[in-house]
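Let's start with one chain on its own, the form predicted alone, as structure tokens.
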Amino acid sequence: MNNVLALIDLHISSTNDILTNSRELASTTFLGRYAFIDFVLSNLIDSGIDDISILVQKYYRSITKHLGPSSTYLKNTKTGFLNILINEKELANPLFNTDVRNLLENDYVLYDSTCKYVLICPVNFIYKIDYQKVIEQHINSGKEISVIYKNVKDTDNYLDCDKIVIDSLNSVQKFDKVSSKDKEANVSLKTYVVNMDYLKNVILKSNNVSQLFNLDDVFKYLSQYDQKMNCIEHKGYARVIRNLKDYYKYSLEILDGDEGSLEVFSSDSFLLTKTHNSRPVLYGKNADVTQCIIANGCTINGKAKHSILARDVIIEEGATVEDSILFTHTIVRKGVHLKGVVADKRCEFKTKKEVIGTSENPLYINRGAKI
């Protein structure tokens, strides 16, 4: 589609959670062999959208080292683009380090483009979805913008996120909160689509709203006082990850084969990522492996059940891993037992034999610990 173009916005996906204390959530890696920011460009890609710019908060570091080269994602690298960008001059001020903030230090992505759509993307929210369609809609609307939502009836795992009240014409009447109170709403994905020209309009304007603001807070403002705002309802599957008990929860439910996640990966799309020229999985002779999501360059001599490891884990015989999340180059030496616990890079569990956790309190271990 080379009448849009696309934002990923890391400014309003970024999370406060242990989980990423040393990287975006975007570049965390999910499910042993991805990273969420995959999710989005794939749909994107998949959709024929290839003029993609990221805007990064911070963590830059992380977000350049899992993309690569730009041609692993985009189909043609002679018309696709993809930018990173960010605001140098905030980083040491992240109060006002906004995703607006950092596209008017970054304005020639707008003023450059010849596009007449722009689509803005979190990578918090996981879904499968066809956003031509979804352009489609919002252009049929003859609004300005479009926001994306999910009406869901399990409220308690969209508690604290954005819902919708939407009026007689299918414009957004106000935003407030999901609360446990609720037994049904309709959630934003926080994905939006704004014709070009306003949208610069509203960056040039956003400073007498607010210079704190993202631009989720000036649509939101904006939708109450200045232009009305479209809604497009995705009715498959979507999770919201907003902490360590979303991640370990959701992760465990796309092992289990859950039937709405399953969608994710269907067999009429394509799901990209980083590849890497690793060894195929080594299973010892004594190795018992049972409901498992396993990543090349992975050992296994002992006992994994119900457990997702990324690439190059180790897991010596005598030693049993269940209920559990690996991030890559993690080693668990013999005789220990590890369940429920979510252990970032590098980690060695050797010498306490037993490391628990709960579904409900899953026990995370910082990156390169030595337990």
Contents of the next structure:
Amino acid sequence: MNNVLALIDLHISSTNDILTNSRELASTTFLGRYAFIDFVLSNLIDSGIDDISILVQKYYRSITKHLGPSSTYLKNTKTGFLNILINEKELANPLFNTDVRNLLENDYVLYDSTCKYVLICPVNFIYKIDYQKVIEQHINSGKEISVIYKNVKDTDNYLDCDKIVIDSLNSVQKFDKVSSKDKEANVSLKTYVVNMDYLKNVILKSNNVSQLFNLDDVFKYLSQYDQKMNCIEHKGYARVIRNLKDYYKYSLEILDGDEGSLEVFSSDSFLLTKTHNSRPVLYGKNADVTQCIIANGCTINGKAKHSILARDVIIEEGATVEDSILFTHTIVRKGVHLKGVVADKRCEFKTKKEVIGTSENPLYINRGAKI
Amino acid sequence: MSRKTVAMILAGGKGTRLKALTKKIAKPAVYFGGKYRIIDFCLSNVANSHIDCVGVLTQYESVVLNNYISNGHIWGFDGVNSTCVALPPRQTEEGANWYKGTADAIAQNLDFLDGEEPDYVLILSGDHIYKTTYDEMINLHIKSGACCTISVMEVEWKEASRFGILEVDKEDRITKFVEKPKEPKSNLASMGVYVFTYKDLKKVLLEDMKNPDSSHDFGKDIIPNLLKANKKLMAYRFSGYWRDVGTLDSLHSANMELLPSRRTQDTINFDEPPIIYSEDTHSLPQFIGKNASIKDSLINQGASIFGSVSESIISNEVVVEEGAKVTNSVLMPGVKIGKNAIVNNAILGSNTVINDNEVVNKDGNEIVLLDKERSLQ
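Next, give the form predicted in complex with its partner chain, keeping in mind that what was shown is the form predicted alone.
Full complex below, order starting with the chain above.
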């Protein structure tokens, strides 16, 4: 689809949570081998969209480190583009470092483009979608802008997310927040399709609305006063990652294959991610592994149950890991028992023999901690 | 500017003794160790030796291998001024020619070598499992001023008659080369790894091409001819892990040497540099089911294990269903093992399907091979 420019918007995907203290959620490990941005990028490439710019607000380095060369994702590195856009002027000024100002600073992306439509996607929603169909629905609506939403009954999992009230013409009547009183809600997936000319106009005018607004805020504001926003329903699996608890819960949900979560793995295409040279997993004579997702490079001679192990994790003989998520290069030494733990990269569990969290409150261990 | 070495990898052989495994792919493209193909070792060794120009001579069933080699990006040869190219036989003004021997394969590509203007040419076999860098050998070759240096390793005396055996003087200058001698006088076996000074190589190849009686083989023709002409040939002593996986038994046993319980100090350590590079498939991480049991095995990403696996090598996209039991076996990519099936002492070629409750070689001590076609019968 060479008439669609995709903007992966990390400004509206940031979570102020312990998990993302030193990196973007976009480049945070997920399911052992992936980062969150891989899901969006794979959706885009599968939908034939290969003109992609990533709007980065902070932790620029962790994004470039994960992405590697564009050939990891693009089918053709001449006809496809994978750009990273940062607003250098506002790097030290997070309040004003909005996606709108990032786009104003890098407006060549819009003005050099011949695309008619712009797809704006966050990375903190996990879902599998065919954007081609979304674009078609947007075009058929005749509107300048469309938003993708999901109708949910389990509103507790979406508290404080944006919900939309839809009018009889399938347009947004108003935006609101999901509350604990809601039994059902149309949750905005913060994914928008916008006509290019409209977007250019909005960005130029947006400073008149507020200098602190992100595109998401501007769109919501304008939907009340300017253009009616078309609504497109996503009927498949979708989850929002707001914090560590969500991260833990939905990681294990996919491990268990619950709630239709396996839909994120398309049957006819692979999830794209950075490649590594890690060897296959070595299982020792004393290994006892059940119900786990395990990435290459791991060495297991202890017990692992209902857990997710990222690359190059070592579980020694006599160690036990249960209901836990271990990031790359974690080492669990002999005799240590982990349960309900999310261990960031390069942790070593050695001295403390019991490290226990709960499924409601998983215990997060900082990157590089020696315990 | 430093002197240039070009690597030429001989990868055209059929590998007849690997039977069905090489029915549709060349031996160097056969899978090894759950993730790798045999040629990964040789190409990684070249890359790790900082040689940035490599030609891979392919012939037998070359489509998969040529596709795999591609532009060499797997081993990093897609950088500036680097070259990695598959060189299958071609049609020329003189007609179409197959490669008639190892030496003929290089001789038919002298134009490629001329274009690269190398000072030295490293000639390798694409079907050996070992991890090394060739720097020391090339440096020894340059220092000695020899026209050719051959990598050798000491083999057990009782095994010596299976190899091309070299006799050397006290400076390791080669005095005699005998292909598979009945009564060997040395236990230094040629590894099929040669460094040639290019101008000498070109000269001897052009002479060999004119000889109608030659079999155009490095071991049988080129090396003996150089010795006859009293040229200086040196031996380079290699020590370390090296395996020729030319038979089903040797392929199975080299795979099994990777298991944690059978590793020795010599066995290839994939975690230590130099790294062996391979295609990193876009597979999901491996999934281990609730009732799975895995002991002493090597399992690649993309595999789904619901049954029992012990002392086995499992490749990507393999599925072992619940109740199935796999022991002492090598499962290549895409193999499916049905529920309650038993597989023992086996090599299963890519995409082989073992049906529910099927038993493969339950009590057999011999290694058996099953392939995709058999499972369709």
